[in-house]
Structure formats: C-alpha cells, structure tokens
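Next up: just one chain, as structure tokens, the form predicted on its own.
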Amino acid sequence: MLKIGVLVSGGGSNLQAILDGIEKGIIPNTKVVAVISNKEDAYALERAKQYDIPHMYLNPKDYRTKKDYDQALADYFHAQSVDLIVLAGFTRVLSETFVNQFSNRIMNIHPSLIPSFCGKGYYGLKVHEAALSYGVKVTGATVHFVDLGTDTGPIILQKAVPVLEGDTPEILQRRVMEEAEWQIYPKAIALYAQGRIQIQGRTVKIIEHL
C-alpha cells in the first residue's frame, strides 16, 4: 500500500481529484494518510475531514526558521511512514532540509507546460495571466518531481490545453484544471504506485508494461 502525504494551502481541487482517483480505482493500492496545510482556512482540510483523513494546520509562525518548519513537516510525514509526498496547491517553496529527506519522492503539479511560465513568481492566476499576455495558443499542466529548484525537477507527465479567444485568466485556469491537472496528477501517482516510473538523470522513463 502506497502511503501519500499531501501538502495544501487552498481549496484542494487537486486533492479531490486524487481522492476521486483512489475511489474509482484509477490510482491502485494507494491511501492518503495525512493532509497538512500552512493556512488555517484552507478548504482542503475540510475535504480531508470528509474522508476521515488525518489532517492538521501547521502554522509557520510557530517556528523560528523556515528550516525548523520544514523539519516539523518532515518529522510528521516520517512518523506516518509516508512513501510519497504530493503538493496540491502548496504555496510555500520547500527548503533543502525537506527535499533532501524525500529525494524523488515529492510530486508537484504546475499549471503550464514547463519550461514555459514557471519558476519564481509563477503561481496561481499569475501563470495564466502570463500565458495570455504572451499570446500563446497552447498551454497546459506539468507533473514533476520536486528538486532544489523551483519547477525544475524531472518531468513525469504533461498535457496540453488550447487557449481560446476571449479567455480570461480565470476561464483559462479552470480549463487547465479540468482538462489537464485533474487528469494527469492521478495518472502520475498511479504510475508511481505501480512502480512504472524510472528516473535516469533528469529524465523520467515510464515503463509501459511490468
């Protein structure tokens, strides 16, 4: 059984997509065992409560340094014997302290086709505002492993989504979530649960058949 810990900051729509994927059998042999938020009012915590998943708000202000906070996160996940950590709208950048303890065991989803519109400052609606401002005709989402950079880890899956005339950042954000994020995040976790992901340097190889 693959045990997942999820870090959240907001509504938790990607968390819901993962929970739905587990319920429908899209993600096999997997259980979410912990959900932690850095924001007290994150609706994602309510979603966890509805599924009887252990969840908590961990206030960064209660810790002297970012390193102390990240170590508290790591300690909790270690205590729950978490195999994979999933970032689902988590707004903090994880420190080296945390990332090094879970090397190639942290996944994130970014609402663009990396390397476009990613890195420092690109999050939430800002990504879609940038895509519209640049005039791209196609955008999408990327699932990747987390490394010590920002949106620089090995890419697992990507899915393209068209940019349509009349799109606003909000409309485009919704389309990317519905047509890309909620599709490829559960799929990436399923591949991991099935042992079908191999990392070769910066490249992720998907094993088609075991």
Ligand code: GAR
The other form holds:
Amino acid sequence: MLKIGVLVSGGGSNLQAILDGIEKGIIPNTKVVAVISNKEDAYALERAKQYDIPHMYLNPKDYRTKKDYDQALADYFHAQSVDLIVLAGFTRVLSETFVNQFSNRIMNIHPSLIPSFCGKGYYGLKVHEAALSYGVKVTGATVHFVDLGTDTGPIILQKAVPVLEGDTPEILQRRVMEEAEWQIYPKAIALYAQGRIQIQGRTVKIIEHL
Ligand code: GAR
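Now show me the form predicted in complex with glycinamide ribonucleotide (GAR); what you just gave was the form predicted on its own.
Below is the entire complex, every chain and molecule, led by the chain shown above.
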C-alpha cells in the first residue's frame, strides 16, 4: 500500500481528483494518510475532513525559521510512514533539507507546460496571467518530481490545453485544471504506485507494460 502525504494551500481540487482516482481504482493500492496546509482557511482541509483523513493546519509563523517549519512537516510525514509526498497547490518552496529527506519521492503539479511560465513567483492564477499576456496559443500542465530548484525536477507527465479567444486568467485556469491537471495528477500517482516510473538522470522513463 502506497502511503501519500499531501501538502495544500488552497481549494484542493487536485486533492479531490486524487481522492476520486483512489475511489474509482484509477490509482491502485494507495491511501492518503495525511493532509497538511500552511493556510488555515484552505478548503482542501475540509475535503480531507469529509474523507476522515488526518489533516492539520501548520502555521509557519509558529516556527523560528523556514527550515524548522519544513522539518516539522517532514517529522510528521516520517511518523506516518509516508512513501510519497504530493504537492497539490502548495504555495511554499520546500527547503533543501526537506527535499533531500524525500529524494525523488515528492511530486508537484504546475499549471503550465514547463519550462514555460514556471519558477519563482509563478503559481496559481499568476501563471495563467503570464501565459495570456505572452500570447501563447497552447498551455497546459506538468507533473514533475521536486528537486532543489523551483519547478526544475524531472518531468513525469504533461498535457497541452488550447488558449482560446476571450480567455481570462480564471477561465484558462479552469480549462487547464479540467482538461489537464485533474487527469495527469491521478495518472502520475497511479504510475508511481504501480512501480512504472524510472528516473534516469533528469529524465523519467515510464514502463509501459510490467
Ligand atoms: C493548481 O492550478 C495547481 O496547478 C497550482 O495551484 C492550483 C491549486 O489548485 N499550483 C501551482 O501553481 C504550483 N506552482 P487546487 O488547490 O484546487 O488544487
């Protein structure tokens, strides 16, 4: 059984897609064992509650340093014997010590086709605002492993989504979620749970048939 710990900051629609994926059997042999938010009012916590999943708000202000905060997250996940950490709309960049403790065991979803519109300062709606002001005709979403950079880790899955005339950042965000994020995140976790992901340097190889 793959045990997942999820980090959230907002609405948690990706968390929901993962929970639906587990329920429908799209993600086999997997359980979400912890959901932690850095924001008290994150609706994602409510979703966890509805599924009886242990969840908590951890306030960064209660910790002296970012490193201390991240260690508290790591300690909790270690205590729950978490195998894979899933960032689902988590707005903080994780410190080096955290990433090193879970090397190649942290996944993130980013709402663009990396390496476009990613890195420091690009999160949530800002990503879609940037895509629209650049004038790209295609955008999408990327699931990747987290390394020491921001949005630089090995790419697992990507899906393209068209930009349409009249799009606002909100409309585009919704289309990217529906057509890409909510599909590729459960799929990437399923591949991981099935042992079908191999990392070769910075390249991810998906094993088609076991
Ligand atoms: C999603 O669009 C996710 O891709 C994005 O935040 C949103 C969270 O929505 N993540 C980032 O921008 C990370 N850099 P959700 O809380 O409904 O899943």
